[in-house]
Partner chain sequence: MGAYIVRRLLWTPVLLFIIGLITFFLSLYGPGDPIQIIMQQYQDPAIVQRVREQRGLDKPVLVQYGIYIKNALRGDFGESFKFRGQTVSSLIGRRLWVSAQLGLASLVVSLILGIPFGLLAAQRQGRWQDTSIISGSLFFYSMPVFITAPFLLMVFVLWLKILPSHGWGGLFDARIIMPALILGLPGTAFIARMTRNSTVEVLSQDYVRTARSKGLSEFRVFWYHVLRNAMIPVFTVVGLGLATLVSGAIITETYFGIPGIGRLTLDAFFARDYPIITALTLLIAGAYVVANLIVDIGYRFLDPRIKFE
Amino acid sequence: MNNQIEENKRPVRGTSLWRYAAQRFLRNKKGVITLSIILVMYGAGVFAPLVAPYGYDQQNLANTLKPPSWEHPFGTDRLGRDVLSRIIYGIRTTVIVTVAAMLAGGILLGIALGLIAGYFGRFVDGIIMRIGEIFLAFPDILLVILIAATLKPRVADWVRGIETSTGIQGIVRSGFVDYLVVFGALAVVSWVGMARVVRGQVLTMKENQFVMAARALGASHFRIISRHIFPNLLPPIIVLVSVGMGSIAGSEVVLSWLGLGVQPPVPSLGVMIFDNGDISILRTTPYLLLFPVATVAIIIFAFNLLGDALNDALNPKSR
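For the sequence I just pasted, show me its structure by itself in the form predicted in complex with the partner chain.
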(Lines of atoms letter the chains of each structure in order from A and count residues from 1; the text may use other names and numbers.)
(Lines give C-alpha, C1' and ligand atoms only; values in the text may rest on other atoms or scores of the structure.)
Protein backbone atom coordinates (compact mmCIF):
# COMPACT_ATOMS: atom_id res chain seq x y z
CA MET A 1 0.00 0.00 0.00
CA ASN A 2 2.73 2.33 1.00
CA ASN A 3 4.69 1.45 -2.11
CA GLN A 4 1.66 2.20 -4.22
CA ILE A 5 1.53 5.74 -2.90
CA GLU A 6 5.24 6.24 -3.45
CA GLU A 7 4.88 5.13 -7.03
CA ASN A 8 1.92 7.36 -7.69
CA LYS A 9 3.68 10.40 -6.33
CA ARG A 10 6.61 10.31 -8.73
CA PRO A 11 4.98 10.91 -12.11
CA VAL A 12 2.97 13.77 -10.67
CA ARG A 13 6.13 15.50 -9.60
CA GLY A 14 7.79 14.68 -12.91
CA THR A 15 5.28 16.58 -15.00
CA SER A 16 5.87 19.79 -13.13
CA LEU A 17 8.27 22.61 -13.87
CA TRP A 18 10.83 20.62 -15.83
CA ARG A 19 8.36 19.61 -18.47
CA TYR A 20 7.16 23.19 -18.82
CA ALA A 21 10.75 24.32 -19.13
CA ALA A 22 11.39 21.71 -21.81
CA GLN A 23 8.32 22.85 -23.70
CA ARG A 24 9.36 26.47 -23.47
CA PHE A 25 12.84 25.54 -24.66
CA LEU A 26 11.57 23.55 -27.64
CA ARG A 27 9.40 26.46 -28.72
CA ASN A 28 12.49 28.69 -28.79
CA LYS A 29 13.94 28.34 -32.28
CA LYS A 30 17.25 29.93 -31.35
CA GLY A 31 17.76 27.47 -28.52
CA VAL A 32 16.91 24.39 -30.55
CA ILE A 33 19.20 25.43 -33.39
CA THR A 34 22.17 26.15 -31.13
CA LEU A 35 21.63 22.93 -29.22
CA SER A 36 21.65 20.94 -32.45
CA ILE A 37 24.82 22.73 -33.63
CA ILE A 38 26.55 21.80 -30.40
CA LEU A 39 25.31 18.22 -30.58
CA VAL A 40 26.48 17.86 -34.18
CA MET A 41 29.93 19.33 -33.44
CA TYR A 42 30.46 17.41 -30.25
CA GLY A 43 29.13 14.26 -31.91
CA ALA A 44 31.59 14.70 -34.76
CA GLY A 45 34.38 15.20 -32.22
CA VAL A 46 33.50 12.13 -30.19
CA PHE A 47 33.16 9.91 -33.26
CA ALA A 48 36.08 11.59 -35.04
CA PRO A 49 37.59 8.36 -36.41
CA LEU A 50 34.28 7.54 -38.08
CA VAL A 51 33.43 11.03 -39.28
CA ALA A 52 36.78 12.43 -40.41
CA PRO A 53 37.60 11.66 -44.05
CA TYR A 54 41.33 11.28 -43.31
CA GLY A 55 43.50 10.54 -40.30
CA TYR A 56 44.76 13.54 -38.33
CA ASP A 57 48.39 12.67 -39.00
CA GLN A 58 47.96 11.23 -42.46
CA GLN A 59 50.54 13.13 -44.49
CA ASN A 60 50.66 13.52 -48.22
CA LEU A 61 53.77 15.44 -49.11
CA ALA A 62 52.79 15.55 -52.76
CA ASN A 63 49.73 17.56 -51.87
CA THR A 64 50.77 20.30 -49.42
CA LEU A 65 49.19 23.71 -48.80
CA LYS A 66 46.32 23.12 -51.22
CA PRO A 67 43.41 25.53 -50.98
CA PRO A 68 39.93 24.10 -50.29
CA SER A 69 38.77 21.62 -52.91
CA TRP A 70 36.29 18.75 -53.19
CA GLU A 71 38.79 16.20 -51.87
CA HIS A 72 39.87 18.49 -49.03
CA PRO A 73 36.98 20.86 -48.23
CA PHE A 74 39.14 22.97 -45.88
CA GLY A 75 42.40 22.49 -47.78
CA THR A 76 45.63 20.82 -46.68
CA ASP A 77 48.41 22.03 -44.41
CA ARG A 78 52.18 22.18 -44.71
CA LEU A 79 52.50 18.42 -44.42
CA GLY A 80 49.60 17.69 -46.74
CA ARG A 81 47.30 16.76 -43.88
CA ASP A 82 43.59 17.33 -44.37
CA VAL A 83 42.54 20.44 -42.40
CA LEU A 84 38.92 19.34 -42.00
CA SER A 85 39.97 16.03 -40.45
CA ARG A 86 42.35 17.78 -38.12
CA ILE A 87 39.61 20.17 -37.04
CA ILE A 88 37.29 17.24 -36.30
CA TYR A 89 39.99 15.55 -34.22
CA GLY A 90 40.71 18.93 -32.62
CA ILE A 91 37.08 19.18 -31.56
CA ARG A 92 37.56 15.85 -29.82
CA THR A 93 40.25 17.48 -27.66
CA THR A 94 37.90 20.39 -27.01
CA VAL A 95 35.15 17.96 -26.00
CA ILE A 96 37.42 16.16 -23.55
CA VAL A 97 38.85 19.35 -22.06
CA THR A 98 35.56 21.23 -21.70
CA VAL A 99 33.62 18.32 -20.24
CA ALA A 100 36.35 17.22 -17.85
CA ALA A 101 37.25 20.72 -16.66
CA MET A 102 33.59 21.58 -16.23
CA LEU A 103 32.91 18.38 -14.27
CA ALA A 104 35.93 18.78 -12.03
CA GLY A 105 35.90 22.54 -11.52
CA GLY A 106 32.48 24.00 -12.09
CA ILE A 107 30.32 21.09 -11.16
CA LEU A 108 32.12 19.17 -8.43
CA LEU A 109 34.18 21.88 -6.73
CA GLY A 110 31.92 24.82 -7.48
CA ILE A 111 28.60 23.28 -6.52
CA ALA A 112 29.92 21.43 -3.48
CA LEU A 113 31.71 24.48 -2.05
CA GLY A 114 28.80 26.79 -2.89
CA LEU A 115 26.32 24.48 -1.16
CA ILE A 116 28.50 24.12 1.91
CA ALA A 117 29.19 27.85 2.15
CA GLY A 118 25.59 28.86 1.67
CA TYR A 119 24.02 26.20 3.85
CA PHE A 120 26.31 26.24 6.85
CA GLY A 121 27.03 29.96 6.68
CA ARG A 122 29.09 31.79 9.30
CA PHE A 123 32.68 30.63 9.63
CA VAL A 124 32.69 28.05 6.84
CA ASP A 125 31.04 30.51 4.49
CA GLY A 126 33.60 33.17 5.37
CA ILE A 127 36.55 30.90 4.66
CA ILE A 128 35.24 29.50 1.37
CA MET A 129 34.24 32.90 0.05
CA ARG A 130 37.57 34.45 1.03
CA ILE A 131 39.37 31.67 -0.83
CA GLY A 132 37.09 32.37 -3.76
CA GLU A 133 38.03 36.05 -3.64
CA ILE A 134 41.71 35.13 -3.79
CA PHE A 135 41.14 33.07 -6.91
CA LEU A 136 39.03 35.84 -8.45
CA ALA A 137 41.72 38.43 -7.85
CA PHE A 138 44.46 36.13 -9.11
CA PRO A 139 44.99 37.04 -12.75
CA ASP A 140 43.32 34.11 -14.50
CA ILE A 141 45.83 33.53 -17.21
CA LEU A 142 48.80 33.83 -14.87
CA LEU A 143 47.33 31.30 -12.47
CA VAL A 144 46.66 28.83 -15.27
CA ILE A 145 50.19 29.38 -16.59
CA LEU A 146 51.73 28.92 -13.18
CA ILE A 147 49.76 25.80 -12.38
CA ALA A 148 50.26 24.22 -15.77
CA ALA A 149 53.94 25.11 -16.01
CA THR A 150 54.90 24.10 -12.51
CA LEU A 151 52.77 21.01 -12.09
CA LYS A 152 53.16 19.45 -15.49
CA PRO A 153 56.71 18.07 -15.00
CA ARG A 154 55.71 16.79 -11.55
CA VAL A 155 52.60 15.07 -12.86
CA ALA A 156 54.57 13.63 -15.76
CA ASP A 157 57.17 12.23 -13.35
CA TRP A 158 54.45 10.81 -11.20
CA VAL A 159 52.70 9.11 -14.08
CA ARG A 160 56.02 7.79 -15.36
CA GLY A 161 56.56 6.33 -11.91
CA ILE A 162 53.23 4.58 -12.15
CA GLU A 163 54.16 3.33 -15.58
CA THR A 164 57.40 1.74 -14.41
CA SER A 165 55.87 0.25 -11.29
CA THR A 166 52.85 -1.25 -13.00
CA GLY A 167 54.43 -2.06 -16.32
CA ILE A 168 51.69 -0.25 -18.25
CA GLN A 169 53.28 1.60 -21.15
CA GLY A 170 52.45 4.66 -23.14
CA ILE A 171 50.33 6.70 -20.70
CA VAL A 172 52.69 9.66 -20.97
CA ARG A 173 53.00 9.26 -24.71
CA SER A 174 49.23 9.17 -25.19
CA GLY A 175 48.94 12.78 -24.04
CA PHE A 176 47.03 11.81 -20.91
CA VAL A 177 49.27 13.99 -18.75
CA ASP A 178 48.63 16.99 -20.97
CA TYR A 179 44.91 16.56 -20.61
CA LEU A 180 45.18 16.07 -16.87
CA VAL A 181 47.21 19.24 -16.36
CA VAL A 182 45.09 21.31 -18.72
CA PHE A 183 41.78 20.58 -17.14
CA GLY A 184 43.27 20.58 -13.69
CA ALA A 185 44.46 24.15 -14.22
CA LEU A 186 41.19 25.19 -15.82
CA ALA A 187 39.19 23.58 -13.03
CA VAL A 188 41.05 25.55 -10.40
CA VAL A 189 40.14 28.88 -12.00
CA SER A 190 36.58 28.03 -12.99
CA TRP A 191 34.95 26.95 -9.73
CA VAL A 192 34.55 30.38 -8.15
CA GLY A 193 31.76 31.71 -10.36
CA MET A 194 29.67 28.61 -9.85
CA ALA A 195 30.29 28.55 -6.11
CA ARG A 196 29.22 32.18 -5.76
CA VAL A 197 25.95 31.70 -7.61
CA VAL A 198 25.12 28.49 -5.78
CA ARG A 199 25.88 30.09 -2.43
CA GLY A 200 23.68 33.09 -3.17
CA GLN A 201 20.81 30.86 -4.21
CA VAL A 202 21.18 28.68 -1.14
CA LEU A 203 21.18 31.72 1.12
CA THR A 204 17.81 32.88 -0.17
CA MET A 205 16.41 29.37 -0.38
CA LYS A 206 17.39 28.53 3.17
CA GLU A 207 14.86 31.04 4.46
CA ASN A 208 12.02 29.40 2.58
CA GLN A 209 9.28 27.75 4.57
CA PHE A 210 9.71 24.38 2.92
CA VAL A 211 13.24 24.20 4.26
CA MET A 212 12.11 25.15 7.74
CA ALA A 213 9.32 22.61 7.52
CA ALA A 214 11.77 19.89 6.53
CA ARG A 215 14.02 20.87 9.40
CA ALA A 216 11.12 20.86 11.82
CA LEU A 217 10.29 17.34 10.67
CA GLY A 218 13.80 16.34 11.67
CA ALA A 219 15.38 15.92 8.25
CA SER A 220 19.16 15.62 8.22
CA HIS A 221 21.40 18.30 6.69
CA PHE A 222 22.21 15.96 3.83
CA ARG A 223 18.54 15.29 3.13
CA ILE A 224 17.61 18.96 3.24
CA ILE A 225 20.42 19.85 0.87
CA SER A 226 19.94 17.01 -1.55
CA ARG A 227 16.15 16.80 -1.62
CA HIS A 228 14.92 20.29 -0.87
CA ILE A 229 17.62 22.76 -1.86
CA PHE A 230 19.61 21.17 -4.64
CA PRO A 231 16.72 20.53 -7.11
CA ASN A 232 15.85 24.22 -6.91
CA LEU A 233 19.41 25.17 -7.76
CA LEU A 234 19.52 23.26 -11.00
CA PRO A 235 18.16 25.98 -13.33
CA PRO A 236 20.90 28.55 -12.64
CA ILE A 237 23.51 25.79 -12.59
CA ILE A 238 22.49 24.53 -16.02
CA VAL A 239 22.75 28.02 -17.47
CA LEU A 240 26.18 28.59 -15.91
CA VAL A 241 27.46 25.24 -17.17
CA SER A 242 26.47 26.13 -20.71
CA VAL A 243 28.19 29.51 -20.66
CA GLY A 244 31.20 28.09 -18.82
CA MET A 245 31.76 25.38 -21.45
CA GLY A 246 32.22 28.11 -24.04
CA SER A 247 34.80 30.00 -22.05
CA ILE A 248 36.73 26.81 -21.24
CA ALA A 249 36.84 26.02 -24.96
CA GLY A 250 38.48 29.43 -25.41
CA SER A 251 40.96 28.91 -22.57
CA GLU A 252 42.12 25.65 -24.13
CA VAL A 253 43.26 27.63 -27.15
CA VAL A 254 45.25 30.05 -25.00
CA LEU A 255 46.92 27.19 -23.16
CA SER A 256 47.89 25.52 -26.42
CA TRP A 257 49.35 28.78 -27.57
CA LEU A 258 51.57 28.92 -24.51
CA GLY A 259 52.70 25.40 -25.26
CA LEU A 260 50.92 24.15 -22.16
CA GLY A 261 48.02 22.43 -23.83
CA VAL A 262 47.97 19.05 -25.49
CA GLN A 263 51.15 18.38 -27.41
CA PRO A 264 51.44 17.48 -31.08
CA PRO A 265 50.73 15.13 -32.73
CA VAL A 266 47.48 15.06 -30.68
CA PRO A 267 45.50 17.63 -32.65
CA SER A 268 43.80 20.54 -30.92
CA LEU A 269 42.13 23.64 -32.25
CA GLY A 270 44.44 25.75 -30.12
CA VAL A 271 47.55 24.24 -31.67
CA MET A 272 46.10 24.73 -35.15
CA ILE A 273 45.29 28.37 -34.44
CA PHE A 274 48.64 29.33 -33.01
CA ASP A 275 50.76 27.32 -35.39
CA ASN A 276 49.23 29.53 -38.05
CA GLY A 277 48.75 32.68 -36.03
CA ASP A 278 50.80 34.95 -38.20
CA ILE A 279 49.84 37.66 -40.62
CA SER A 280 51.92 36.06 -43.37
CA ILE A 281 49.68 32.98 -43.12
CA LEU A 282 46.65 35.22 -43.57
CA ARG A 283 48.23 36.65 -46.68
CA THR A 284 49.12 33.33 -48.31
CA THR A 285 47.02 30.48 -46.91
CA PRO A 286 44.25 32.05 -44.82
CA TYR A 287 42.16 28.85 -44.72
CA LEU A 288 44.75 27.27 -42.41
CA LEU A 289 43.88 29.83 -39.76
CA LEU A 290 40.34 30.93 -40.50
CA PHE A 291 38.66 27.50 -40.42
CA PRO A 292 39.92 26.50 -36.97
CA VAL A 293 39.24 30.01 -35.67
CA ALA A 294 35.70 29.90 -37.01
CA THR A 295 35.19 26.49 -35.41
CA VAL A 296 36.15 27.79 -31.98
CA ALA A 297 34.03 30.90 -32.55
CA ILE A 298 30.99 28.76 -33.35
CA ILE A 299 31.50 26.57 -30.30
CA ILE A 300 31.86 29.54 -27.96
CA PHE A 301 28.95 31.47 -29.43
CA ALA A 302 26.68 28.41 -29.52
CA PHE A 303 27.25 27.74 -25.83
CA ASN A 304 26.50 31.37 -25.00
CA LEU A 305 23.30 31.42 -27.03
CA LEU A 306 22.30 28.10 -25.52
CA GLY A 307 22.85 29.55 -22.07
CA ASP A 308 20.56 32.44 -22.99
CA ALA A 309 17.87 30.13 -24.33
CA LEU A 310 18.11 27.87 -21.29
CA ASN A 311 17.83 30.88 -19.05
CA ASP A 312 14.65 31.97 -20.83
CA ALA A 313 13.23 28.46 -20.54
CA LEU A 314 14.21 27.75 -16.95
CA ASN A 315 13.74 31.17 -15.36
CA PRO A 316 10.77 32.58 -17.26
CA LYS A 317 10.33 35.34 -14.71
CA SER A 318 13.72 36.87 -15.43
CA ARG A 319 12.83 38.00 -18.92
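What about the form predicted alone, after the form predicted in complex with the partner chain?
Chain alone follows, minus partners and molecules.
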Protein backbone atom coordinates (compact mmCIF):
# COMPACT_ATOMS: atom_id res chain seq x y z
CA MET A 1 0.00 0.00 0.00
CA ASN A 2 2.80 2.39 0.93
CA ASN A 3 4.67 1.52 -2.29
CA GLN A 4 1.58 2.34 -4.32
CA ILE A 5 1.21 5.72 -2.59
CA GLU A 6 4.89 6.53 -3.28
CA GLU A 7 4.47 5.65 -6.96
CA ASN A 8 1.46 7.95 -7.20
CA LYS A 9 3.52 10.81 -5.73
CA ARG A 10 6.16 10.51 -8.44
CA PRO A 11 5.98 13.36 -10.98
CA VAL A 12 4.50 12.44 -14.34
CA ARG A 13 6.84 13.24 -17.21
CA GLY A 14 5.11 14.83 -20.17
CA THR A 15 6.06 14.31 -23.79
CA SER A 16 7.73 17.32 -25.39
CA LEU A 17 6.50 18.74 -28.68
CA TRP A 18 9.57 17.60 -30.59
CA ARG A 19 9.51 14.08 -29.17
CA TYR A 20 5.82 13.73 -29.92
CA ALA A 21 6.33 15.12 -33.44
CA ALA A 22 9.20 12.68 -34.02
CA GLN A 23 7.00 9.79 -32.95
CA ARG A 24 4.25 10.93 -35.31
CA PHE A 25 6.73 11.35 -38.15
CA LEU A 26 8.25 7.90 -37.64
CA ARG A 27 4.77 6.38 -37.84
CA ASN A 28 4.33 8.04 -41.24
CA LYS A 29 5.76 5.54 -43.74
CA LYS A 30 5.63 8.08 -46.55
CA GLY A 31 7.75 10.54 -44.60
CA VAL A 32 10.31 7.96 -43.48
CA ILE A 33 10.72 6.58 -47.01
CA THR A 34 11.11 10.02 -48.61
CA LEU A 35 13.57 11.15 -45.93
CA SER A 36 15.60 7.97 -46.49
CA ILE A 37 15.64 8.61 -50.26
CA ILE A 38 16.83 12.20 -49.76
CA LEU A 39 19.53 11.17 -47.29
CA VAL A 40 20.80 8.44 -49.62
CA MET A 41 20.86 10.69 -52.70
CA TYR A 42 22.32 13.73 -50.96
CA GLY A 43 24.78 11.53 -49.07
CA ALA A 44 25.94 10.05 -52.36
CA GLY A 45 26.40 13.57 -53.72
CA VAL A 46 28.38 14.76 -50.70
CA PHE A 47 30.68 11.72 -50.83
CA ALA A 48 30.73 11.52 -54.63
CA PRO A 49 34.50 10.88 -54.93
CA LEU A 50 34.09 7.85 -52.66
CA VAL A 51 30.76 6.58 -53.97
CA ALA A 52 31.04 7.10 -57.73
CA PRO A 53 32.59 4.07 -59.47
CA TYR A 54 34.42 6.31 -61.99
CA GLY A 55 35.57 9.90 -62.24
CA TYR A 56 33.09 12.29 -63.79
CA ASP A 57 35.59 13.21 -66.56
CA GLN A 58 37.09 9.74 -67.02
CA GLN A 59 36.79 8.96 -70.74
CA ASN A 60 37.01 5.71 -72.66
CA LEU A 61 36.48 6.28 -76.38
CA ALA A 62 36.47 2.54 -76.99
CA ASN A 63 33.38 2.21 -74.78
CA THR A 64 31.04 4.96 -76.03
CA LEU A 65 27.23 4.88 -75.97
CA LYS A 66 27.06 1.51 -74.25
CA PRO A 67 23.63 0.55 -72.84
CA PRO A 68 23.19 -0.14 -69.12
CA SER A 69 25.20 -3.13 -67.92
CA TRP A 70 26.76 -4.52 -64.74
CA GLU A 71 29.94 -2.53 -65.45
CA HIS A 72 28.03 0.68 -66.20
CA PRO A 73 24.54 0.47 -64.58
CA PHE A 74 23.34 3.66 -66.32
CA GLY A 75 25.37 3.18 -69.51
CA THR A 76 28.00 5.47 -71.03
CA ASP A 77 27.79 8.71 -73.01
CA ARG A 78 29.35 9.83 -76.30
CA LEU A 79 32.80 10.16 -74.73
CA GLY A 80 32.65 6.83 -72.90
CA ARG A 81 32.04 8.43 -69.50
CA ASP A 82 30.02 6.53 -66.93
CA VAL A 83 26.54 8.09 -66.70
CA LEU A 84 25.93 6.89 -63.13
CA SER A 85 29.12 8.58 -61.92
CA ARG A 86 28.21 11.82 -63.68
CA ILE A 87 24.73 11.77 -62.14
CA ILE A 88 26.22 11.29 -58.67
CA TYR A 89 28.56 14.25 -59.23
CA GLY A 90 25.59 16.18 -60.64
CA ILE A 91 23.72 15.51 -57.40
CA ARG A 92 26.72 16.97 -55.56
CA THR A 93 26.24 20.18 -57.55
CA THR A 94 22.56 20.19 -56.56
CA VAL A 95 23.50 19.64 -52.91
CA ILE A 96 25.93 22.57 -52.87
CA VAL A 97 23.55 24.97 -54.59
CA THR A 98 20.36 24.04 -52.69
CA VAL A 99 21.94 24.01 -49.23
CA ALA A 100 23.87 27.25 -49.80
CA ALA A 101 20.86 29.05 -51.30
CA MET A 102 18.52 27.91 -48.52
CA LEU A 103 20.98 28.86 -45.78
CA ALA A 104 21.73 32.28 -47.25
CA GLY A 105 18.27 33.18 -48.53
CA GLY A 106 15.48 31.19 -46.93
CA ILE A 107 16.99 30.82 -43.46
CA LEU A 108 19.28 33.78 -42.81
CA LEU A 109 17.55 36.51 -44.81
CA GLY A 110 14.01 35.17 -44.72
CA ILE A 111 13.78 34.37 -41.03
CA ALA A 112 15.72 37.44 -39.88
CA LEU A 113 13.74 39.91 -41.98
CA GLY A 114 10.45 38.19 -41.14
CA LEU A 115 11.18 38.40 -37.41
CA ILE A 116 12.18 42.06 -37.62
CA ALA A 117 9.17 43.02 -39.74
CA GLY A 118 6.65 41.15 -37.61
CA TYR A 119 8.00 42.15 -34.21
CA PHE A 120 8.76 45.83 -34.73
CA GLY A 121 6.04 46.52 -37.32
CA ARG A 122 5.17 50.01 -38.55
CA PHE A 123 7.91 51.70 -40.59
CA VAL A 124 10.33 48.76 -40.55
CA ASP A 125 7.60 46.34 -41.53
CA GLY A 126 6.51 48.60 -44.39
CA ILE A 127 10.00 48.87 -45.87
CA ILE A 128 10.75 45.14 -45.71
CA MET A 129 7.39 44.06 -47.11
CA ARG A 130 7.47 46.62 -49.94
CA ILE A 131 10.90 45.34 -50.98
CA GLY A 132 9.51 41.81 -50.88
CA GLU A 133 6.56 42.84 -53.05
CA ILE A 134 8.97 44.23 -55.64
CA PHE A 135 10.60 40.80 -55.90
CA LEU A 136 7.21 39.11 -56.04
CA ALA A 137 6.19 41.35 -58.95
CA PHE A 138 8.49 39.31 -61.20
CA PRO A 139 8.16 35.58 -61.89
CA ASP A 140 10.72 33.80 -59.71
CA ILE A 141 12.55 31.90 -62.45
CA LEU A 142 12.60 34.98 -64.72
CA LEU A 143 14.16 37.10 -61.98
CA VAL A 144 16.72 34.39 -61.20
CA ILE A 145 17.65 34.16 -64.90
CA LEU A 146 18.00 37.95 -65.10
CA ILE A 147 20.25 38.10 -62.02
CA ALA A 148 22.41 35.15 -63.10
CA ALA A 149 22.84 36.43 -66.66
CA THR A 150 23.79 39.91 -65.43
CA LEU A 151 26.18 38.95 -62.66
CA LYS A 152 27.96 35.92 -64.12
CA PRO A 153 30.32 37.77 -66.54
CA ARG A 154 31.22 40.34 -63.87
CA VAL A 155 31.90 37.71 -61.20
CA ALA A 156 33.96 35.66 -63.68
CA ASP A 157 36.11 38.70 -64.53
CA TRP A 158 36.56 39.44 -60.81
CA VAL A 159 37.68 35.87 -60.07
CA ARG A 160 40.07 35.87 -63.06
CA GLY A 161 41.60 39.05 -61.67
CA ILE A 162 42.14 37.26 -58.36
CA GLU A 163 43.81 34.37 -60.20
CA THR A 164 46.11 36.77 -62.02
CA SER A 165 47.06 38.78 -58.94
CA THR A 166 47.56 35.82 -56.58
CA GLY A 167 48.90 33.25 -59.02
CA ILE A 168 46.28 30.73 -57.90
CA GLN A 169 44.95 28.97 -60.97
CA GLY A 170 41.93 26.76 -61.49
CA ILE A 171 39.35 28.74 -59.48
CA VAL A 172 37.16 29.45 -62.51
CA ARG A 173 37.62 25.94 -63.89
CA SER A 174 36.55 24.41 -60.56
CA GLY A 175 33.06 25.87 -61.03
CA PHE A 176 33.33 28.33 -58.14
CA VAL A 177 31.94 31.19 -60.23
CA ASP A 178 28.96 29.11 -61.36
CA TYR A 179 28.22 27.97 -57.81
CA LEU A 180 28.49 31.51 -56.45
CA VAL A 181 26.26 33.08 -59.11
CA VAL A 182 23.58 30.37 -59.01
CA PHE A 183 23.17 30.11 -55.26
CA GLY A 184 23.45 33.91 -54.93
CA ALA A 185 20.65 34.47 -57.46
CA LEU A 186 18.46 31.81 -55.84
CA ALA A 187 19.14 33.23 -52.35
CA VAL A 188 18.06 36.72 -53.42
CA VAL A 189 14.69 35.36 -54.60
CA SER A 190 14.01 32.64 -52.02
CA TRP A 191 13.84 34.85 -48.91
CA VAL A 192 10.51 36.53 -49.67
CA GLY A 193 8.18 33.57 -49.09
CA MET A 194 9.89 32.62 -45.84
CA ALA A 195 9.84 36.23 -44.58
CA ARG A 196 6.11 36.62 -45.27
CA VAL A 197 5.21 33.43 -43.40
CA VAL A 198 7.46 34.25 -40.43
CA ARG A 199 6.10 37.80 -40.28
CA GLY A 200 2.53 36.55 -40.16
CA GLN A 201 3.32 34.12 -37.36
CA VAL A 202 5.15 36.78 -35.33
CA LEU A 203 2.29 39.29 -35.68
CA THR A 204 -0.02 36.79 -34.02
CA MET A 205 2.46 35.42 -31.49
CA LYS A 206 3.72 38.73 -30.09
CA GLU A 207 0.23 39.41 -28.70
CA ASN A 208 0.21 36.20 -26.65
CA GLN A 209 0.30 36.41 -22.88
CA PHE A 210 3.73 34.81 -22.44
CA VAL A 211 5.30 37.47 -24.68
CA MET A 212 3.46 40.28 -22.89
CA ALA A 213 4.58 38.85 -19.53
CA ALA A 214 8.21 38.73 -20.68
CA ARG A 215 7.94 42.33 -21.88
CA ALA A 216 6.40 43.39 -18.51
CA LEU A 217 9.30 41.75 -16.66
CA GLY A 218 11.74 43.92 -18.58
CA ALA A 219 13.08 41.38 -21.07
CA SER A 220 14.95 42.92 -23.98
CA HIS A 221 13.70 42.71 -27.54
CA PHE A 222 16.48 40.29 -28.44
CA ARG A 223 15.63 37.98 -25.55
CA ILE A 224 11.91 37.99 -26.36
CA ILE A 225 12.59 37.19 -30.02
CA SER A 226 15.28 34.55 -29.42
CA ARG A 227 13.83 32.83 -26.33
CA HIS A 228 10.06 33.20 -26.62
CA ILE A 229 9.07 33.79 -30.25
CA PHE A 230 11.65 32.05 -32.45
CA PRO A 231 11.40 28.56 -30.82
CA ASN A 232 7.66 28.56 -31.49
CA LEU A 233 8.28 29.34 -35.17
CA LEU A 234 10.43 26.27 -35.81
CA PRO A 235 7.63 23.87 -36.88
CA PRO A 236 6.39 25.97 -39.84
CA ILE A 237 9.96 26.94 -40.72
CA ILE A 238 11.03 23.29 -40.96
CA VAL A 239 8.12 22.54 -43.28
CA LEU A 240 8.90 25.54 -45.49
CA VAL A 241 12.58 24.60 -45.70
CA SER A 242 11.79 21.05 -46.83
CA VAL A 243 9.42 22.25 -49.56
CA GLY A 244 11.74 25.10 -50.57
CA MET A 245 14.68 22.74 -51.06
CA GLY A 246 12.80 20.93 -53.82
CA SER A 247 11.90 24.22 -55.51
CA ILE A 248 15.50 25.45 -55.38
CA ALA A 249 16.77 22.13 -56.78
CA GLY A 250 14.39 22.49 -59.72
CA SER A 251 15.46 26.09 -60.34
CA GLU A 252 19.14 25.10 -60.32
CA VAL A 253 18.48 22.46 -62.96
CA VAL A 254 16.57 24.95 -65.12
CA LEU A 255 19.38 27.51 -64.91
CA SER A 256 22.00 24.93 -65.91
CA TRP A 257 19.73 23.73 -68.70
CA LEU A 258 19.52 27.32 -70.03
CA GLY A 259 23.30 27.71 -69.86
CA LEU A 260 23.29 30.16 -66.93
CA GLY A 261 24.04 27.72 -64.13
CA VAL A 262 26.88 25.33 -63.44
CA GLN A 263 28.62 24.52 -66.71
CA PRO A 264 31.17 21.91 -67.92
CA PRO A 265 33.56 20.52 -66.94
CA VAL A 266 31.65 20.46 -63.61
CA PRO A 267 28.78 17.93 -63.97
CA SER A 268 25.22 19.18 -63.59
CA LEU A 269 21.92 17.40 -64.04
CA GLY A 270 20.57 20.36 -66.00
CA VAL A 271 23.47 20.28 -68.46
CA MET A 272 23.08 16.51 -68.90
CA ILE A 273 19.39 17.00 -69.72
CA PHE A 274 20.18 19.85 -72.13
CA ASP A 275 22.94 17.94 -73.94
CA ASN A 276 20.72 14.91 -74.44
CA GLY A 277 17.40 16.65 -75.06
CA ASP A 278 16.99 15.48 -78.64
CA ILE A 279 14.41 13.20 -80.23
CA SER A 280 17.14 11.18 -81.96
CA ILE A 281 18.70 10.37 -78.58
CA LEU A 282 15.34 9.19 -77.26
CA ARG A 283 15.14 6.82 -80.20
CA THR A 284 18.67 5.43 -79.98
CA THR A 285 20.04 5.95 -76.44
CA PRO A 286 17.10 7.04 -74.25
CA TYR A 287 18.95 6.27 -71.01
CA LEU A 288 21.14 9.36 -71.52
CA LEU A 289 18.07 11.54 -70.95
CA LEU A 290 15.76 9.38 -68.85
CA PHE A 291 18.15 8.75 -65.95
CA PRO A 292 19.01 12.45 -65.29
CA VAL A 293 15.33 13.45 -65.66
CA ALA A 294 14.26 10.66 -63.28
CA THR A 295 16.88 11.79 -60.74
CA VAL A 296 15.61 15.39 -60.76
CA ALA A 297 11.99 14.23 -60.54
CA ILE A 298 12.75 11.97 -57.57
CA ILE A 299 14.55 14.77 -55.68
CA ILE A 300 11.74 17.31 -56.17
CA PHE A 301 8.97 14.77 -55.50
CA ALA A 302 10.71 13.48 -52.36
CA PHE A 303 11.09 16.97 -50.89
CA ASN A 304 7.42 17.76 -51.55
CA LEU A 305 6.27 14.54 -49.88
CA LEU A 306 8.65 15.17 -46.99
CA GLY A 307 7.12 18.61 -46.51
CA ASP A 308 3.63 17.06 -46.31
CA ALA A 309 4.81 14.47 -43.79
CA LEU A 310 6.53 17.12 -41.63
CA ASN A 311 3.43 19.28 -41.73
CA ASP A 312 1.32 16.34 -40.51
CA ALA A 313 3.79 15.67 -37.69
CA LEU A 314 4.33 19.28 -36.56
CA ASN A 315 0.93 20.85 -37.17
CA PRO A 316 -1.12 20.76 -33.91
CA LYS A 317 -4.40 21.00 -35.85
CA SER A 318 -3.75 17.68 -37.58
CA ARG A 319 -3.49 15.73 -34.31
